[in-house]
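Shown next as structure tokens: one chain only, the form predicted on its own.
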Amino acid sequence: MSLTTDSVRVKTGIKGLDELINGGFPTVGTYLVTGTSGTGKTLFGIEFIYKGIMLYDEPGIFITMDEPPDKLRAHVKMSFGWNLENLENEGKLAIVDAISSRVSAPSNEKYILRRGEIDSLLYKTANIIGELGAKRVVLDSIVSLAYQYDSIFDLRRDIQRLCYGISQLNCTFLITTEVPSGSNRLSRFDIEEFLVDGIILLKLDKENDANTRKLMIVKMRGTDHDMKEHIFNITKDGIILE
């Protein structure tokens, strides 16, 4: 397998992520968080833009399917102490509402998704990139789109279609997707897994009668990377692996 040079490395800013994959994620590729709920995906993808612009001076893109952006940036604030807000208004983060339309709530957001097709979302994540010079999107998450699709050959041509997108655009693209409790999957589809360039596991395990979370790269393409299970913790600084 080659190998890709420091120079191009995206840093996840996590700590003790970096180390396990040579030092970042390969530049300008599609990388898919899974696990199931509460295992902090949604963390993992906001740390991943808000680490990029704090420590990386590189502007990112948030598009939220699920939570509305006002609870996002108080649970950030809240939990981490993050000002999201204050980065909007820098021009450094964009946070685009792709929930109100989908279920027809009133919106005040600068940056919202009025319709949930591909090429709108494609269309919308260009314009944002344009203006802000992004070079990190994350997209949180591909199941509240994918569900609006009938076909799972439709669907799958169209995850393709955006992953080529956004990877044109010149950014580095990150998808949460869930699985289903109890579950040995990978995704909730069974094919996200086959369109990313990487995989990362989340995981929540019971032992002792206390629940543990762990951290496994299980697909890295482009280069070495760890493929242990990791502890990791969620403290106010963020994600720390042990």
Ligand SMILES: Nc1ncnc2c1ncn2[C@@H]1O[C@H](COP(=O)(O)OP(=O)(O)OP(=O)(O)O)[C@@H](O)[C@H]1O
Second form
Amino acid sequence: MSLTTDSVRVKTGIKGLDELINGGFPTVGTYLVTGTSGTGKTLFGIEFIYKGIMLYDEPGIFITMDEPPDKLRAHVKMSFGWNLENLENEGKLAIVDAISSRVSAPSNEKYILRRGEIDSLLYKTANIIGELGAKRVVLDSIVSLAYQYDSIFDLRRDIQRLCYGISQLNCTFLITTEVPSGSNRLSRFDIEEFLVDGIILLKLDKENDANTRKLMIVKMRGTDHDMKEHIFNITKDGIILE
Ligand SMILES: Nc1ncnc2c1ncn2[C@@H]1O[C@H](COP(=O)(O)OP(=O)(O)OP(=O)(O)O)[C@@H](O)[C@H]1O
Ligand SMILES: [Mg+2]
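Can I have the other form now, the form predicted in complex with the named molecule, not the form predicted on its own?
Whole complex next, starting from this chain.
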């Protein structure tokens, strides 16, 4: 099957984005969403999962490393009116709590990643993929996971293992990472960008005393894509590219 066939495209469902990459992510694979703080990385990840379920009937898994699941559910409901809890009850969405045990807080969540279980992250994710028939997995963010490693080589090996394992299960994997403020780098550890099939960079530019949100497709293996910066807005319907 051709890489550019529409049927294999993984549509993000984000308004204005799929058109820039010929219909969606070119293949099931791993994609990186990167940017400085507050640029909309978590929103991008949750919207990818939410729209996947609502528009394309593809169940999804959101592994949250930074924001406790309850806060995430509340923020998303308040800002966009998206009811994640309903989707969880319907078995279409799993939110994995990968923060509570790291900060030694109790958790009543159904899916929990305990401290020291990084090795089994793939195994756990694979089980949930099977349980839900998931097609999309988001890890938000790789940075908090990475701090549990002493060696960049071990980190690189494990990210690679995770990406490979998830795509072998026919799921599209989206990872968020951070760009240090004021730098032109693409990631926090300078390794993430080499391990993925595509990179989307989110920016917040200050122009004439106003902040403008911008999105740029930096890399997308297997497809032509637009290289311009695109202005986007965060609206009550999520991300919308102009
Ligand atoms: N309903 C809304 N309308 C407009 N903007 C919103 C709305 N809800 C959230 N935002 C914006 O989205 C931003 C948060 O986006 P998000 O949490 O996805 O960023 P992030 O890149 O993940 O940040 P961090 O680096 O802190 O993890 C907020 O700072 C806010 O400006
Ligand atoms: Mg975030």
